[in-house]
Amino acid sequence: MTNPAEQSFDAIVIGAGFGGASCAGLLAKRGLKVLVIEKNARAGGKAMSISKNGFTCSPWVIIGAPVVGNLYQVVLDELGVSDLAKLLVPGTQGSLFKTSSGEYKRLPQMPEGVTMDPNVLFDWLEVPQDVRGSTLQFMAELTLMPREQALKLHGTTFDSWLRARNIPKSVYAFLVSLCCDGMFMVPVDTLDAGEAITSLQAMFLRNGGVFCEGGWGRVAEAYCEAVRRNGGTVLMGERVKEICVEDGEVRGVVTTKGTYRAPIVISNAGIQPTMLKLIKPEHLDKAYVSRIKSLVPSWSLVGYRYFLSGPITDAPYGVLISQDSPWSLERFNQAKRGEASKEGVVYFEIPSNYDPVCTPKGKHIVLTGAFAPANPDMSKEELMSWVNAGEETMFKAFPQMEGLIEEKDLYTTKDVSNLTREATVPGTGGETIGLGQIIGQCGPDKPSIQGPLRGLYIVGADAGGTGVGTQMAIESGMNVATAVKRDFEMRRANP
């Protein structure tokens, strides 16, 4: 077999996360000679599948949305690899609300295909009778707002939009903690309202809660297999050290094992690592570099993978919320300084309740996640204060859980950073999603998929997509594939 380092390619994709893998698969299917280079042993980036002692799952809580018309399946079908990744839709969830009495009460379940009676939801959230009518009107406004109206809200925070409607505190917590915090991983008073509303509409109208058998990494692995089936090359366990640039154009990449040539380079390594680490500074405008440095990544999740001897609930996933769980920027900074409680929203996922192949018989696995700073270098003391706050909340909601633990694996911001994007700006690297979906970084202000050098593209959560993490990355992959295919054809027409 010819050494790939001695070949030329039409396009090189750095990173096999959901954005990079979907883009590479689509380009290979559409006739380009594609090379994918991934530093890890498996595809999937932050959503790769991991295995341990007979357990197979995603490394932390990853809940896909929407269910109907999801892009995971759209790309699997287009690439002809649907047989390699089986999507699962449990149809129920198990979120719990901390009532005024301090009890964690589960969201009532409705029969499949039956829309929840708003009064059932309002009972759960302890909404007073005298404001239920106005609250219902608000929910209708949110759900049915025309897209063009929602997009006009770019530049407004979701917090300010919600507060102007004077909704009950528990409904505010439901929308922010149960829906938005985990979807976007930024404090609500920084979250872009246009981004929040369009994403919530997709979830409300097309449902949320889709997973993949064997962990989400199976989807990215299937996309990479499509690259191979269409004549491309996928190199795992190889790290890109530099993007080669000549005369203002990319020419290929240098890795730990060789040099690969291509007129188009697509980076799924994150816009900050790409521009601040993989490209030498003399090739970039100083004002552009300053802009890249100023971009704000999302916050982080930290928590455990718990291996249990018995079940704690039949729920496949859920969120633990209270009236006080939403994170504002001020409350987060106070908690970070030790001036306020770190108790907030906690996400949990139980793959053993929806995936028949993920655990040994009779065993259970629970993944948890709670908010934390994205800094991979915070002290052990600070890290554990965030982790412990999440664990304490989980044990309050499921008091039987602690006695069922056979083993638990801690995951931290450093683990996230090492697995995916390395820190290039102080305090970053452990972010859960990528760039934060905050005002000034969404809609018309979102970074372009087209880089500042000819032939350079950015793919993934940082550019070219909207919505929930992995879904956003795939949308970016589809959009970048379209743009690169057009670029490729233009180059052939005008060599």
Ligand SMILES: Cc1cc2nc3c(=O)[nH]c(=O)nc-3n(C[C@H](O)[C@H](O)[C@H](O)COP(=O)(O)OP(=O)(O)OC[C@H]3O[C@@H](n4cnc5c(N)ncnc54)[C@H](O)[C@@H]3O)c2cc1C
Second form
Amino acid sequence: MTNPAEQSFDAIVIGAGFGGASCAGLLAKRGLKVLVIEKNARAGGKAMSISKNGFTCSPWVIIGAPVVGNLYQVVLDELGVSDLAKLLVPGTQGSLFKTSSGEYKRLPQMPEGVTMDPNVLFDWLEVPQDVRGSTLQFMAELTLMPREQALKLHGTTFDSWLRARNIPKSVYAFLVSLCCDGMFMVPVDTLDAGEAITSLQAMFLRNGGVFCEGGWGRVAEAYCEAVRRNGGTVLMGERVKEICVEDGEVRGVVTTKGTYRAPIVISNAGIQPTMLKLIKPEHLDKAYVSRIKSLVPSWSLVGYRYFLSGPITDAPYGVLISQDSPWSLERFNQAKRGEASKEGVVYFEIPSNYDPVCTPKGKHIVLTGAFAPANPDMSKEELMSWVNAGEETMFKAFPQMEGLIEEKDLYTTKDVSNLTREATVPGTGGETIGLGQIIGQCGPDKPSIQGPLRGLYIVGADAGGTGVGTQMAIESGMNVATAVKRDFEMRRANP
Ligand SMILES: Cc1cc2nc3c(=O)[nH]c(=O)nc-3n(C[C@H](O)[C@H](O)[C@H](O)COP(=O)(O)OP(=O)(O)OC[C@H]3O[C@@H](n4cnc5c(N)ncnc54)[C@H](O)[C@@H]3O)c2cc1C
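Instead of the form predicted on its own shown above, give the structure for the form predicted in complex with this ligand, please.
Below is the whole assembly, all chains and molecules, this chain first.
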């Protein structure tokens, strides 16, 4: 076999997360000679599959959206690898709301034969009869707002947009905690309203709750297989140390094992690690570097993988919310200082309830997650205070759970960082999504997919997409593939 280090490529992709793998697959299919270099042993990045105790599933709660027209499938189909990753849509969910009596109550199913009765949701959220009409009108405004109008809200926070509408506290909690906290992982008074509304519309009109048999990693693995089938090379377990630059243009990369040449380098390593670690500072403008340093990542999710001897619910996934669960920046900072409760929204996913291939017969696995700072270097004490708050909430909602635990694996901000991006700016690295979808970082203010050097591109959650993390990374992969193919053709025309 030829040593790839002796070859040159049309494009090198650093990282096989959802952004990098989708982009690489599409470029290879469209005729470019592609090299993918991934530091982990498996593709998928933040959404890679893991195997333990006979289970194969996502490593933590990962709920895909939208269902209808999702890009996971669009790219699988275009690459001709849909047989390698089967998407699953369980069709129900089991979120629980903490009622005024302090009990967690499950979102009821629609009565048989009824497609959508808003009273089912309003009863669950204890919305008083006299404001149901105005609340429904508000939900219609949100769901049907024309796209141009929603995009004009870039730069306004979702919290201020919601507060101007004077909706019941429980409906605010439903929209913020159940829908937005997990989708974006940023406090609602920093969340960009344009990003929130367009993403909520996609979820309401095209549904949420899509998963992959054997864990989400299979999707990225399938995209990498498409690279191989189209003549490309995928190197696993090899870390890029440097992006080579000469005369303001990228020339290739240096890894832990060799040097590879290409006029186009596409980085899925995160915009901050790419600009602050992989490229020598002398190649970048100081003002640009300081803008990159000031970017704010999303917050982090921490929790457990529980291996249980029995079921706690038949729900495939769900969210635990209360009137007080939404995270504002002020409440988060107070909780961080120990001056307010850390009880917030908790996500759970139960692959053994929806995925026939994930689980040994009769066994149960529950993945959970709760908010925490993105800092991979926080103290054990601080970390555990966030983890414990999530676990206590889970036990309140499912009192029988504690007695069913056979084993539990903690996952932390450090684990997420080790698996994906290293901390470059203090407090970053363990983020759930990528760059936070906050005002000043969305719409026209989102970093460009085109880097500041000729031939350098950024792919993944940090540039070129919108919406929920995995979907956003693939949208970016598609957009970057289109831009790179054009760049490649231009270079051919004008060598
Ligand atoms: C706990 C948790 C829960 C989540 N829940 C959801 C959810 O419910 N729904 C949802 O849609 N999304 C969810 N996400 C977010 C989603 O997984 C991410 O937003 C998305 O997968 C990011 O993809 P990406 O392509 O930007 O990059 P990443 O996934 O970060 O992938 C980057 C890849 O680059 C590799 N890499 C980095 N540096 C180098 C280097 N120097 N050399 C070689 N390789 C390198 C990494 O190893 C990694 O494989 C969750 C994430 C976490 C951590």
